[in-house]
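Given as structure tokens, the chain that follows is alone and in the form predicted alone.
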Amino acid sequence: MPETAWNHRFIDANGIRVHYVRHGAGTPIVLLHGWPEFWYTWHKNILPLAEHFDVIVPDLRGFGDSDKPELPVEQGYGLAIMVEDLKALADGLGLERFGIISHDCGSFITRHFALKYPQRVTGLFFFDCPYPGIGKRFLDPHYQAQCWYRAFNQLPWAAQMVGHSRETCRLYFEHFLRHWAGTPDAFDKQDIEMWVDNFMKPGNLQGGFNWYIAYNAIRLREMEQGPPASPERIRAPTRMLWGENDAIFKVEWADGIDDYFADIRLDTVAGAGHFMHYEMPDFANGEIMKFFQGL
């Protein structure tokens, strides 16, 4: 789709300039991307959903065309401030209540937002959901070959190395897009170049890597201590789809999800990998529509 077909907009929210794409009308839903992504990861979903909803798709701080504030990482890119980014975005757009669709690191933000501001949420839809119940299983020796990037992304020279050229940037992100997808051809050459274009923009590599630096203390605590004994449960109606071929968030790790969500329906999806919304857009869009139209 030509670039001019998208409704690109900006808003000042929580002290930064947030880029977002907005289409449609009616019940508002906000789509939150993960890593290594930006708003464009939802481009197969936006227009079909916009036939039924007011669809708002921001770039998280540090990503895409949203600001990358020059602040200490823990202060400027932590989970708590990203939760407030989402609230400020909703406030600025006049959204009293809205649905949230997310996956990967967007899911972290969604969970914490729903716990802190439950009155703002109509429903939640997740494609996979990293949650504290995974706990020490992140330390499984057989899993370490998958998660090495979390440590690499925190190295002070990682962005310089990956961004050395378009070729090095392409090698890095093509690995994740093809390896984490359910099928290696889910992202074609044009898709890959869109990702390279995005992450070669000034600050975008480090902006995305800052997520891993800022969240690392929480991740280590969950791995060292395991899940909390009595977690607070999210009350909002929740729908979750988990790809059976998701290499980075293993489907069997969803076994404790009921401890964190009071009203949830979870289904696993054969053949789907980490990017189900991108790999199976027609199926994903249909499930999103059925869920939110049924609330």
The other form holds:
There are 2 protein chains.
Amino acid sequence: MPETAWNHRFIDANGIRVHYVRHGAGTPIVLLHGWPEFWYTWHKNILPLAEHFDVIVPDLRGFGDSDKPELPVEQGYGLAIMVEDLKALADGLGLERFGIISHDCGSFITRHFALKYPQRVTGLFFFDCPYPGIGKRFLDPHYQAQCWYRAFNQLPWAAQMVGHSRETCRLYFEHFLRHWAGTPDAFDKQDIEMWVDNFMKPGNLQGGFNWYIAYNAIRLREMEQGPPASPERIRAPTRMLWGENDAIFKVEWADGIDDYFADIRLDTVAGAGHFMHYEMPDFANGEIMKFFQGL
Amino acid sequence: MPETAWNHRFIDANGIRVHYVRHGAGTPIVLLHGWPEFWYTWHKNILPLAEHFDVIVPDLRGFGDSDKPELPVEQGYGLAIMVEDLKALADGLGLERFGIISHDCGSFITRHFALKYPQRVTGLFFFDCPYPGIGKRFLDPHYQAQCWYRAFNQLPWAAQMVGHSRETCRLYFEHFLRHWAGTPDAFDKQDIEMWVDNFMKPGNLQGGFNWYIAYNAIRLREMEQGPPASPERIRAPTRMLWGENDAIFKVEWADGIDDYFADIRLDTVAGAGHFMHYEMPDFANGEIMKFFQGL
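Moving from the form predicted alone to the form predicted in complex with a further copy of the same chain:
Then the entire complex follows, led off by the chain already shown.
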């Protein structure tokens, strides 16, 4: 589909200009991307879902064509701010209640949004779900080979190094897209160039890295203290698919998910990696439709 | 001192061509560098020490102007091979017994050399000393911000990214030199360019990274299992200085060092970082002289 055929929209929300793509009509569903992603990660999902739903796909603050305010990250990019971004987007679009489909960074925002504004969500759909139950397992010695980028992304010179040229940018993101996917060739060359185009836009590298800087204190606490004794449970109907080949959020870490979701159905998916919506779009779209149509 | 005034030498040892610099006469001492270093890290130490000793400063296998054999890292770059490199260098130069001064990667080699060939060493001098007693403390959540490079350096595309241009190479190594030193301006700009010159030589980035690939299995085991119950102790007289500001090998981790060295005197040094020999050359040279002249 040519770039011009997408319905690009902008809205002022929570003090920033948010870019989103919107197609279809009906029950609203919002698709939240992760890192290193942007709205386009859902490009195989938007039109099929738009045959049944009002599909809204924002770029998170700092990402894609949404604003990247030059604020200290604590003020500009914290999880609480991202939650308010989502509320302001929904308010601005007049969405009283809506479904959320998310993974990776998007999952963090969705979990916290669903706890703070439970009356606003119809249902939650996750492809993997980083959550406090992972806890100290992020410190497994063998996981050191996976999680290094969380520290690297916080370095003050990381954007300069990755963004030195299209080649360095491609090396960096191609690594994550290939390595985290269930199969190394899940992303085609043309899409990888779309990723490079996106992250080479001014501010986009640092915008994404700001997530890691802003989220670091929470992650440190979870690694130090482990899961909270009595986590508050999300009551919204929840469907979760977790790729059995996800290299970065390991499927066995889903074992404590019932402590965080009161009404969840979880399945693990053989052959799927971190980007299930992209790797297996037909399957993913079918599961999303079944879930939201069944609510 | 102009580059041409150094006594550059080469010797065939353990199947590779080893580069070393040699100055002075008297009791032989060998200076072993770490990562990201090469012989030149000792350039403030060589001539002052050469007034009293026969000072031999090799580039480790993979580093500087020593060979970087294109072998699988298990065969080409393991710790056992590096130990044999040192023995072959000493044999080739006719050094029956000699002192060793080392830190960082050099310390690993020195420890294992001193255990395998105790009759060859007169004394050992360390600036910091990574050793199995650090164990699981490498997994402290706050240390994640420090140790990421050990995973990054093992990535198959790391050398391509860091070596993309002099600028990316400078960004990478300037980070470690400034961040690990006790003060961020310990390395002058001219020396940082020497580091860039060195690591931009063909094969030198991967040569250094091979250390991390080859050493990974040992490090994993130490993080998983913690220190061995009854480590074999090194009997050679040992002097150790550990910088209190060393960001990568934390001074408090020296607490178990007596289990590994039978005859050690350890002092911590206020204001010193990872590169004490470079940061405080007069003090470092004085301590080295006192130790080896007192044996």
